[in-house]
Each structure stands twice: as structure tokens, then as C-alpha cells.
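Next up: a single chain in C-alpha cells, the form predicted alone.
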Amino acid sequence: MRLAIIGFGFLGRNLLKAIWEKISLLRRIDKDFLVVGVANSKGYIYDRNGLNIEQLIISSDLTKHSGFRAKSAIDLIKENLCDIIVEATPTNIRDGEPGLTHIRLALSKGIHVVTSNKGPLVLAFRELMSLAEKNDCFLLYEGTVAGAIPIFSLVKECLQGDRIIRLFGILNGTTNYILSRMFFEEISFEIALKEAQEKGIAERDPSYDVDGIDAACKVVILANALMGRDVKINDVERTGIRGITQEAISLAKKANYTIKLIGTIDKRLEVSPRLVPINHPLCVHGTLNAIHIETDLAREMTLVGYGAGKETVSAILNDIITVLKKRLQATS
């Protein structure tokens, strides 16, 4: 199978490194597995015999590699040069671009898609899943929610007979870090945010995280993918953490609670600060994420793990392996 990576930023580079480290595993599943293309906003490089991954890991500037073409990723997809793409361009929830076009085009041509990009799924989940089904290809998206936590794989593979009644949890590592620092160090929101920005945990413009937008995107994806809903981000009631004071944290602490930004999916969709008992499984700190699942048969379980950063590569790589295995089963 020929793979191309669309989007060669932090995640794309770390994915390529992981592929190189796990290449023997991948080729045990598919002896013909090759990375044939890598694209970014400047263009793409392509080699039908497989790219030199070692060189790409050393130098991620695509323009300096042989075979560089100053064309868009759309051309790479249009020319049927790959069997599977990893769409890892930055999330854009306004119109989903450029990821939405990349995914639509790939699926329409029967090319499998693995993505960590929330934007297209937030805006067009049902359309994209229908397109994948129509063209007999896979669209997998484990990396879009809670990083390395295998929430979709768990529900779809291990809880196939269960009905999901309710989902809720900490879906954003940046806000969890800020609230954890306020809880343990008794500092203000402003100081904790500044610290998070200095450490690279929060962006210079932190509104996507602290206003609950990122968590709301994940609520939409979870609701649509796991509970059969057809909701958009405007269906999520959203309150961020800017209004959380040190006084509120201290009062909660005295009562053996903490405050966390919780995304909830039941009859209502909501992202808001909630009191969480300090002995509850959801009471995790730092940049950890946690998802609590309630089902009719298994009852309750909580998954905890890293929700952002290079740990997301674990989810993307697992999706790639899933596609390789399912394709092998279909052809055997």
C-alpha cells in the first residue's frame, strides 16, 4: 500500500519518524507498504519507489529534497499516486479547509483516509462517512479526540453490543493544565495561562482552548461517531474557563472537589466548568485527558491518557495499521 502524508508540521514529522521506527511491523502486515508522498503548503515530494524516510527525518524542508514539486496536495491526490492519505493539516472549524477538500477528493477516488484534523469532521461528518461507504474505502479519525486514548476503537471493537448512554470528560489538555496549576499552586488564571504559553502548552491566542471551542469540537465528533447523532458545533452549549477564579478553586478544594472543564454528551451537549470530586476517576491533572463512558451493559469505565502532542501519533499509526489489516482481509 502506498501512503502519503498531507501536512508536514509537528504531527506529520513525528508520524514519519514513528513509521520509520515501526517499518518492520508495517511490512509484516503489508510487504509492499511504502511512504511515497509528503505534502505541505509549499508543495509535495513523491517517489513511486518510496521516499527516503531517513533523509526526511533529518531535513523536513521539502523544497530541498529531490522530486519536490511546487504543486498542491490536491494534485498528489488527483493523480492517484497513493492508496491511503494521512490528512494532518491544521484544524480549521470555519470552513474545514484545506483538509475538507483533501478528504472529500481522496474518498471520492476510493483512497483511504486517516486524519487527526477535527475541522472536516465537525463540519461534515455524515457526508464524509457516506462518501467513504459509497466508494468502499475507510475514513478513520482516532487522532481527532483525546490524542492517544483509543475511544473510537474501544467502543467500535470492544463494546459492539453496548448502547452508549452518556459520555463526559476532560477533552482539552491545555485547560486541564491551567486548572491543575491553579489547584496545586494557588495561582490566578492569568498567571497559569501565561505559564502554559511559556511552556508551549497554550498558544499565543489561547481562545480556542480556554473558551471551550476545542472541547466543543470533540463533543460534536464523539456525539456523531459514537451515538449516531447529527449535530454541529452550534448545538453545543459552551462556557470556557476565563471566569474561574482562584477563590472558586480554593472553595472547591476545601470541600474535596476541584474544577475541570468537562465536555458532556447525553440529552444535551455541553462544555462547561464542573465540580469534580478529588477521588473521582476523572480527577486527572496536568495535560492528561479523561473520558468517562456509561453504557447499558458494561455500565461505567474511564479512559485516561495524553490528549495532545506527539502521543497522538499512536492513534494515527493504529488507524493506518487498521486500514492495512482490513484491506488484507478484503483481498485474501
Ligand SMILES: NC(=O)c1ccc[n+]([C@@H]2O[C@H](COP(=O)([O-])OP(=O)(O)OC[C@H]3O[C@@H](n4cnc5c(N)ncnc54)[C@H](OP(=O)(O)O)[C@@H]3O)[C@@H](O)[C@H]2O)c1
Given for the second form:
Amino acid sequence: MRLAIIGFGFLGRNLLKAIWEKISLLRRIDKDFLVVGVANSKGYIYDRNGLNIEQLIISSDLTKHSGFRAKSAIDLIKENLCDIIVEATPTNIRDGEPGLTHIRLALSKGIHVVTSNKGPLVLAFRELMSLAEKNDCFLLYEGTVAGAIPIFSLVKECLQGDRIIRLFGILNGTTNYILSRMFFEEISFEIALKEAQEKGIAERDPSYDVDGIDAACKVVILANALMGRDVKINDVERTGIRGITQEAISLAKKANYTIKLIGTIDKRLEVSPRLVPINHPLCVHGTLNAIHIETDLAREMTLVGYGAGKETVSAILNDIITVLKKRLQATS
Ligand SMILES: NC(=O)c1ccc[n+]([C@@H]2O[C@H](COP(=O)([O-])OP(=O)(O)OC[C@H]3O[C@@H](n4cnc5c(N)ncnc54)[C@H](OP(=O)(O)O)[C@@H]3O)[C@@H](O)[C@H]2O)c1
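Rather than the form predicted alone that you just supplied, could I have the structure of the form predicted in complex with the ligand?
Up next: the whole complex, starting with the chain shown before.
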């Protein structure tokens, strides 16, 4: 299997490191596994015999590598130079680009796709899943929701006979960090946000996180992927955390509650600040994410883990391994 990484930023580079660390595991599963291409916004490098991963880890500036082509990643995909791509370009929920074009093109050519990019899935989940099915290839997206938490794999592999009644949880680490600091340090939203920005946890323009847009994207993907829905971001009722005061948090604390930004998927689709009892398994702090699942048979369970950061590579690598194993099963 020939893999190309489209988007060689924070996750793309950490993924390549993880691939190098796990190369013998990957080659035990597929002895022909190779990383043949890496692309960023400036161009790509490609070698049909496999790129020198060690060199790429030392120097991630693609323009410095021999064979660099100042061409679009679209050309790399178009020329059928790989069997699987990891799409890790920036999330864009206005038109899904550039990821949507990369994913559509790859799937239409029968190239498997693993992605951490929410934009294309938020905008075109059903279309992309049908395209994958039509062309007999996989589209896996574990890294798009709650980072390293294997929510999709768990539900699809381990709860196959269960009916999912409800999913709810903390789906955004930045807002959880801000609310945790407000709870423990008794500081205002503004001070907690400033601190998060100084630590690089929140963006300079924090609206995507604090207004609940990021969490709403994850609600859409969870609803479409795990509850058979066909919903869009405008179907999610959304309230962010800008209106949460220290007084509200203190009052909640006195009654043994805290306030968390919760995404809910049942008949409703909602992102809003909610009171959570401090002894509830969802009550996790800092940048952690947590997802509570209610089903007819297993009843209730909670998954807790890192919602972003380099731990997300675990989810991407697992998706790659799933594709390798399933493809081998299909051909043997
Ligand atoms: N970071 C996390 O913790 C995390 C967790 C879960 C999901 N995600 C999602 O995963 C994706 C990647 O995240 P990241 O943090 O790695 O982002 P990042 O550091 O901003 O990297 C994005 C990469 O995409 C490249 N790129 C941009 N436009 C391109 C194009 N037209 N063709 C090819 N490459 C292009 C960029 O190129 P240049 O290097 O030339 O700028 C960069 O290498 C995003 O969608 C993000 O939302 C991230």
C-alpha cells in the first residue's frame, strides 16, 4: 500500500514520526507499505520507491528535498500515485476546501482516505460516504472528533448490536480549559480566555471555539456517522460560553455542579453550556474531552481522553491500519 500525506503541518509531521516509530508493525501487516508522497500548500515530494522518512522528520521543509514539485496536491492524487491518502489540511466549514476536493478526487479514483479534517465531513458526509461505497474504498475519520478518543471505532466495532439512544459530551478542549480555570481559579471568562490564548490553547480569534462552532461541527459528524442522520451545521442549536460569568460558576460550585459546554445528539442537536454534577464521569477538566454514550443494551459508558494535539495521531494511525487490514482481508 502506497500512502501519501496531504497536509504536512502539525498533525502530518507528527503522523510521519509515528509511522516511522511503528514501521515494523505496519510492514508486518502489509510488507509493501510505503510512504510515497507528502504535500503541503507549496507543492509535494514523491518517490514511487518510498520517501526517506528519517530525512523528512529531520527537515520538514519540502522545498529542500530532492524531487520537490511546486504543483498542487491535486496533481499527486490525480496521477494515481498512491493507494491511500491522509487528508490533514486546515478545516474550513464554509466550502470545505481544499480538503473537500482532495477527498472527492481520491474517492472517485478508488483511493482510500483517512482524514482529521472536519470541514468536508460537516458539509458533505453522505455524499462522501456514498462516493466511497460506489468506488469500493474506505473513508475513515476517527481524528475529526475528540482527537485520540476512538468513538467511531468503538461504536462501529464494539456496539454493533446496540442502538445508540443519545450521545453527549465535552467536544472542545479550549472551552473546557477556560471553564476549568474559571471553576478552580475563580477567574472571569475574559481572564481565562486571555490565559488560554497566551498558552496557545485558544486562537487569537477564539470565536470558532468559544461560540461553540467547533463543537457543533463534531455534533454534525457524530449524528451523521453514528445515528444515521443527514444533518448540517444549521440544524444544531448553538450557544457558546461567552455569557458564562464567575457568579454562575460559583453558584453551581456551591451546589456541587460545574458548567461545561456540552454537545448533545439525540432527537435534538445542541451545543450549550450545561450544569454537570462534579461527580459525573463527564466532569473532566483542562483540555480533556469526554463523550457519554447511552445505548439500549450496554446502557451507559463514558470515554475520556485527549481531544486534540499530537495524541490525535493515534486515531489517524489506527484508521490507516484498519484500511491496511481490511484491504488485505478483501484480497486474500
Ligand atoms: N492539531 C490538532 O490537534 C488537530 C486535532 C484534530 C483534528 N485536526 C484537524 O486536522 C487538520 C490538520 O491539522 P494541523 O493542526 O496539522 O493543521 P496545520 O498545522 O495548519 O497544517 C495544515 C497543513 O495543510 C497544508 N495545506 C494547506 N493548504 C493546502 C493545500 N491546498 N494542499 C496541500 N496542503 C495544504 C499546510 O501547508 P503549509 O505547511 O505549506 O502551510 C499545512 O502543511 C485540520 O483540519 C485540523 O482541524 C487537528
